[in-house]
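This document starts with one chain, in the form predicted on its own, laid out as structure tokens.
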Amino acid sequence: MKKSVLAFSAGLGMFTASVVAAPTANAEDLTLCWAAWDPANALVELSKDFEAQSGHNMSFEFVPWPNFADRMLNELNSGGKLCDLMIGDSQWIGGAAENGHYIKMNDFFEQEGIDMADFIPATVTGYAEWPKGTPNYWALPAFGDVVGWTYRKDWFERPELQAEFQEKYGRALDAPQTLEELKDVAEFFQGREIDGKTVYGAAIYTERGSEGITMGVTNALYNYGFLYENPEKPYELEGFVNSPEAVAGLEYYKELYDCCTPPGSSDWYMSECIDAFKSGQVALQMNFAFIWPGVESDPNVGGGKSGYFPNPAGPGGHFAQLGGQGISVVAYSDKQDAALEYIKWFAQPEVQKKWWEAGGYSALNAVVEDPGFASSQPYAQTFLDSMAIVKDFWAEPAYASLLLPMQSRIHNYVIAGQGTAQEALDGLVKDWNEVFEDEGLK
């Protein structure tokens, strides 16, 4: 979901940025729709090269993340013509394909020699394919993203804290390898005084209104053994969504929230976690990888003061929640040929390399497998390691109807303390079964 300076300032509203080039005889004005964040700002700058080469003029409609899904899904569902190109979230792909919102890209890719095998496999599955596991493509992977962790490396390296942690836990104070180690570290810092200021253990996703707590809790659920369905029987949920292992994972997330988060963090998502980390409130931060360039450049926590690590393993596996998006041509656009020109331009290796350098997270193998990539930024290796363990939320056409009850059930248990983890997941099975029955899938 995001990389130089973070675009989550208070009161940020929807805005339009336009870059105008000299018109040509065949020039058309294209509008690209995405979320309002730093990667979008970087794309505006990158797209100036496309304008110069093509003669087309680019405008950009950017919407803040909390409102992005509602605004753009309404646009698609209404058949609106605002967007010629859409960088839509990974979970939208099923609904956009089934409902005819995006054009299918297979013929175009074949004609232009764009091969999906040239992109990180997880991003092809996550951002482009529908149905999943089939060679039917509705987008080009545009921005690779994944939940990972940031930590105060400068705090971890303090000799007195190293000695105290070693004595208490019998191991070095370092980036945690497991979820239990992560909780130990968070507990160690919770309420501690550092440089005359009380600090806390971890900033984690707890937001209820959009998708926040779901994008957070899955990083524990997956690694304890939660499955969305029976791998042998699609849409069979009982005993998988609410397995004993899944219950333990949900209990872990609540324990982490209860023991180790700052006061007042009951409705936090990306921007709040960023603010808490950059202001020196927390030792650990859960967030999508998009934030890492902004962390590195920050005067308070950048320049070697912070470190990065993948979501730690749990007793049932090692996964991380996928973020990121693909870029699609909107089926209602009257300028589809020009929009396809943009995708052809964007897919070029030299453009993808510039995209990474500008703060965008390229999904092109030629970029991420370059011998110099892992050392190109302090967080580059963590990005690679994290993208190798991704798993995603439902991408079904009924995605929004599946997300709402998960947000509610999880928030009610983890944050409000209502009922038990077993009851929360049993209720989620009930809710999801009703959705799939309404969809005619059960």
Second form
Amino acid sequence: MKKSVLAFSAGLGMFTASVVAAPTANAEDLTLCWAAWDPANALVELSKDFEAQSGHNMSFEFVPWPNFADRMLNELNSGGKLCDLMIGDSQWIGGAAENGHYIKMNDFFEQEGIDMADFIPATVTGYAEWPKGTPNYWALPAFGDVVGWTYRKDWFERPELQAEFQEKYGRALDAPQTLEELKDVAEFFQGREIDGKTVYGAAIYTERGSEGITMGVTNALYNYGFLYENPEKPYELEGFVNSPEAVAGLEYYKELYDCCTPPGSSDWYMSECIDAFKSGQVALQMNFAFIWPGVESDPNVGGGKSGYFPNPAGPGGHFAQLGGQGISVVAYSDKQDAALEYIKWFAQPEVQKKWWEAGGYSALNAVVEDPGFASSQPYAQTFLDSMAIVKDFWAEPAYASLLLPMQSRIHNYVIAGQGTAQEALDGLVKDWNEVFEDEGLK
Amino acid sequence: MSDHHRSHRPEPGSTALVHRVKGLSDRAIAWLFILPTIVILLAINIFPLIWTIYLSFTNYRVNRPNKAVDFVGLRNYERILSDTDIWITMQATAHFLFWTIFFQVLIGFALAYLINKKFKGNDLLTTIIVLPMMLSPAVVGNFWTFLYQPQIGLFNYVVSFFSGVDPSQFSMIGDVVLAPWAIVIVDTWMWTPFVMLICLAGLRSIPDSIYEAAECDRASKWRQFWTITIPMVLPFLMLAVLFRGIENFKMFDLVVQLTGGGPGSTTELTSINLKREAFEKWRTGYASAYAVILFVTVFGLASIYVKALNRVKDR
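What would the structure be for the form predicted in complex with the partner chain, rather than the form predicted on its own?
Complete assembly follows, chain above in first position.
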């Protein structure tokens, strides 16, 4: 009798231990794929809470930005099972939805009470919807991002520089409000000696291989009046992509590159701009908002030495290039239930709050509309202002075919100085028309 | 009979096999050996080639498996051959090919000629010279971007030291005029040792007796060089040109790391352009037509060249 009681107790103990060790019936190994950058490291830390709560094990596959699209789109196109969760770029959403790479989330959102109205509208349109403007959701907004500007506040505050700028331009040396003012500031700093070192005006996106120069030039094009298509007639490009306003915007970007960037910056994207700013080479830096927590904590340029401002307005409007991504469940994954559990956990307001505190840009209204949000970080208000003026590149299934000609046409004109701005944009209209004809859209 | 002979006697159990093999004709045995190779060749070389030719007449996109594939006839070929941007990449490739081969042959032969002389430290110097070709092209491309950096790059400082031009006043990989030469310089730095080794093999294959005979005939060193050295090394030189020509026609990694094809499209070689069409724009049908055109070009040029090489060897 004693023996059987002991055996029963031991069995019960082992059963209890196994249940404690694995809180869910089917503990899964989930792999989340994203770009290799600072926010990804923050997500690794944040996900430890999910592991503890769910019993699932999280692995991560991070690829540096220049190779991110190549690597991950190959993975999706080949039906690979490497990624269960994908934080894919906003422009992939059309292709991923139409080619069946992501699962549709509408039923899941409804079932779990996740409401897209609780997220910043621009991020829902940009990261989750396909077709745009319809309530068909393929992702949960995961990381709000937008192109903005960083400047050396400590340099701007120097009395001798303020006086010189005032005398030259008739206004105070401050964060620029317009693109023209931005060029003046950049020109003012170009080649200037500061603390015995030659510094330059602005670090801007010029990279050719992936998406860099497009993500940069659009911040000028939008604000001069460039439109992707006729708002009344989809896919009609002539006179919108290559309008006189768009030509002026492109000329502006080239002038900015020619007058006010460091030597050798002909192929710069996010990391090169960060390096130039942190090493004290430039007064202004164009970059996505994700870098701001890193700037603030940097020993050289952080701790109040830097300031932040949204992309300045132009004669044709006030916009900024949208960045950021949504999180999706990959249709080829065998662990979709566990992956959806992760999204359910991630969507919770308290997790989103922690996400912002860890350096991730939450897109949840409850977080960004909190009264304390704007003053929670020196860049928080700029982030909110910037997210209110976003515009995104094409998110069509053929987005890569649309992006590459833009990269080469713009680089040819801005960096290589070949042809005119009008010729570059006329060429772009021709290339894009060809793509839409191939797609059967024209 | 010795043990050695006994060990070659067939085992009783193997006689059946011997009879079976004996039952096959020589031709059948030959086929038996060749067949696996033919099957592998068909599977990994010939079939993809035929499939590529087929795809080149369609609008197929590998990333759109659900989309209907239409036969488009010669439309892909027409588009490629009438596309001015593609002709620009062809010109960039021709510039790269011509000048890299020119400098590599010139410098490679000169180095081989010097190394061929006996002197102290000859072996060590040869090892040092061949070091660049042992590196990965991607690594070479990457570190040369630092050497070419206008503000901190060693290359710019060396040029500045000799020319007096401020190092930050020129950007080797950011300038339309300089960038095509920037990639030529790096490829020449990396692959000249390869040409040198081939030339060295050629120089060392020339028997001393020929030079001794020329000395007896009171031929000058200059005449010996033009009438003995050059003709006898020529087949080796031509072989080096063939190898480097084929390699550089498909050059990709080094240039992608160095310039990414820029500035503009100044250094976008055909292989880079083809990769963008095939694996970034995913225009599989179009890229197949592009690949077929390149294949025919390289195959045609290589065939003519190999005939010329054989003629030189037979002389």
